[in-house]
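The chain that follows stands alone, in the form predicted alone, written as structure tokens.
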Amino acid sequence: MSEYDRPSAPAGALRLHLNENTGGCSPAVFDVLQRLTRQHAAFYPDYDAAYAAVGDRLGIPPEWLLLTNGLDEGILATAAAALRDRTRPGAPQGITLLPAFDMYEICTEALGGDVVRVPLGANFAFPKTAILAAVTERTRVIFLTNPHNPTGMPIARRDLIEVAERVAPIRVLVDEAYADFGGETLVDRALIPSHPNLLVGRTFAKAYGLAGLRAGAVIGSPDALAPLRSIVPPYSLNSWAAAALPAAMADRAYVEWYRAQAEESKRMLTAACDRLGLRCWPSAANFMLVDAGARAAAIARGLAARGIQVRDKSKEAGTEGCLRITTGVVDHTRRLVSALEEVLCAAGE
């Protein structure tokens, strides 16, 4: 069985490697914290300011949002409802992209579901005609991201409905935990109702900086989350998470800002590796994928040993060669890219 692999890092090492907000949460968000009491940690936490707040920021009506502890939290009770389904014949089965987030594949197995993995197509494309006929009567759930990670690359929206209206009633998880950066969404008044097989995921660990609170969402009509709502336990969102949510929800202009952070070091880490010599691929989320080959798993090394870390990607089925690094605060690029450019001085490249 798959087991998630949690990467540390040294203390005061810069974090590259985990896709988080490399500014921390909102300042706004830090007040809430500090006023909290002793009491807040001995009571059970009261979600209706949290699930409004949440709510209004996506546009959508309470009853549409099931807030999680994280979004694997979400994953998991999406693959728990749709694997107990035993409605349709045969052993059950998840659909994932190859490569993908790990946990997709993870909570699948965790929970007696085979998987299938359909590989990306070339220059990772969207395989929408392959995910389509990697579909049988033992399909349970598909899982999708856009944008998609590990390679950053949005999917087309238009795409993402056809294959839920082409599988219905088969759940279809959309994990839309970068579109804060990437723009398009499938949480949708009009889109929503109409799609009863659709759940979109989200987590505000990413553009808000709440990843060490573990607060997540899935979207969807009130019939497709109600299965979700019976799994997931009845506090599983703690004290601190739901405190932060309204205030960071209100504070959309530090979310603008470390969108526009990370816009101009995603142009910064690009001009970098065209200067480099390195293959990176466009990306609508706060990460690139960068293609190293050989040299990959080096390069981490030598980052590394500045201080730095990123992910190796390298060893992994359909990153072979690549590095996936996190473009947040542009300082931290700018420390990132004069770093790399020492690694491959000192390697004579």
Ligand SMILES: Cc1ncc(COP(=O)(O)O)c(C=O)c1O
The other form holds:
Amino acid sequence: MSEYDRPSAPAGALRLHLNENTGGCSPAVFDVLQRLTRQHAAFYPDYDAAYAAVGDRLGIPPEWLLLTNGLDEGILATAAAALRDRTRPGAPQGITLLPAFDMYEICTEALGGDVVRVPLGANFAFPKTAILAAVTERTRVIFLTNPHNPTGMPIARRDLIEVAERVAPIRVLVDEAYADFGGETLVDRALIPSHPNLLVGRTFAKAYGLAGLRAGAVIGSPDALAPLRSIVPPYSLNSWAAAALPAAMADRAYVEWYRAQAEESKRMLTAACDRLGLRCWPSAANFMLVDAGARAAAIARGLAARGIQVRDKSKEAGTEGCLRITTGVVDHTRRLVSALEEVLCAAGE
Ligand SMILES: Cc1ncc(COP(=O)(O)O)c(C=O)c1O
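Next block: the form predicted in complex with this ligand, after the form predicted alone:
First the chain shown before, then all remaining chains and molecules of the complex.
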């Protein structure tokens, strides 16, 4: 059974390995947190303001929203709701892409399901036909990510909707952890009510910089969310996260700033890869996948020796030879690029 391999980073290292907002959260959010009292720690949280603010920001009624302890919990609840479904025959299966975010596979296995991995197509193309062909009567849930992790590449909205429609009533979770940076969203008032097998995941860990507070959301029709509500514990989101969300939703300028930083960072890293002869893929997220071939692990070590952590994916199936690098705050990307040049220069390239 797989387990999440939680990557570490030495204190003080520049963390470009987990796609976080390395600029921190909005200062307005931090002000709110600093004003919280001992009672906030002592009392169970109230969620009304957080639901209203997030619903308003996403343009949906609060009844279409389930706030979770990070999107990880939303993935776990989706897997639990789907895999316990006894209305279909056979041992339950969950479909995930290869490569994909680890938690789909981990949660499916943890809940007793079998994992079916559908490889991405050539040049990481979305394998719509292969996904549809992989569906059997045992399939209970399909996990998709847009923009995709670890490639950063966007998936066309019409392809996602087609998959959801053709496999209904099998649940489809479209994980939009990085949708704040680009790509087309399925959080849409016209779409959600007519697609009761569709769930959309969001996180406030990335663009909003709240990874340490643990705050995510699953969006779906009230009927689609009902089985998840019965699984997620009543006070799953802690008081600090609940208090932070309204302030985070209100500070649109902060998210815009970080989105613009990510755009500029992607331009800088793409240009550096061109200069250095490394292949990379266009990303709609706040990270990029870089193909460093046989040198990948040595480059990751060289960057780590210079205080920069990147995610070495070079030994993982589907991302052989690749590094995944957060492209957020421009100053941090500048440091990365000069360290990358230094490492390759030291290696005589
Ligand atoms: C695709 C994807 N989904 C979900 C998550 C988890 O989000 P959270 O931190 O809100 O649990 C991540 C985190 O890296 C991710 O990359």
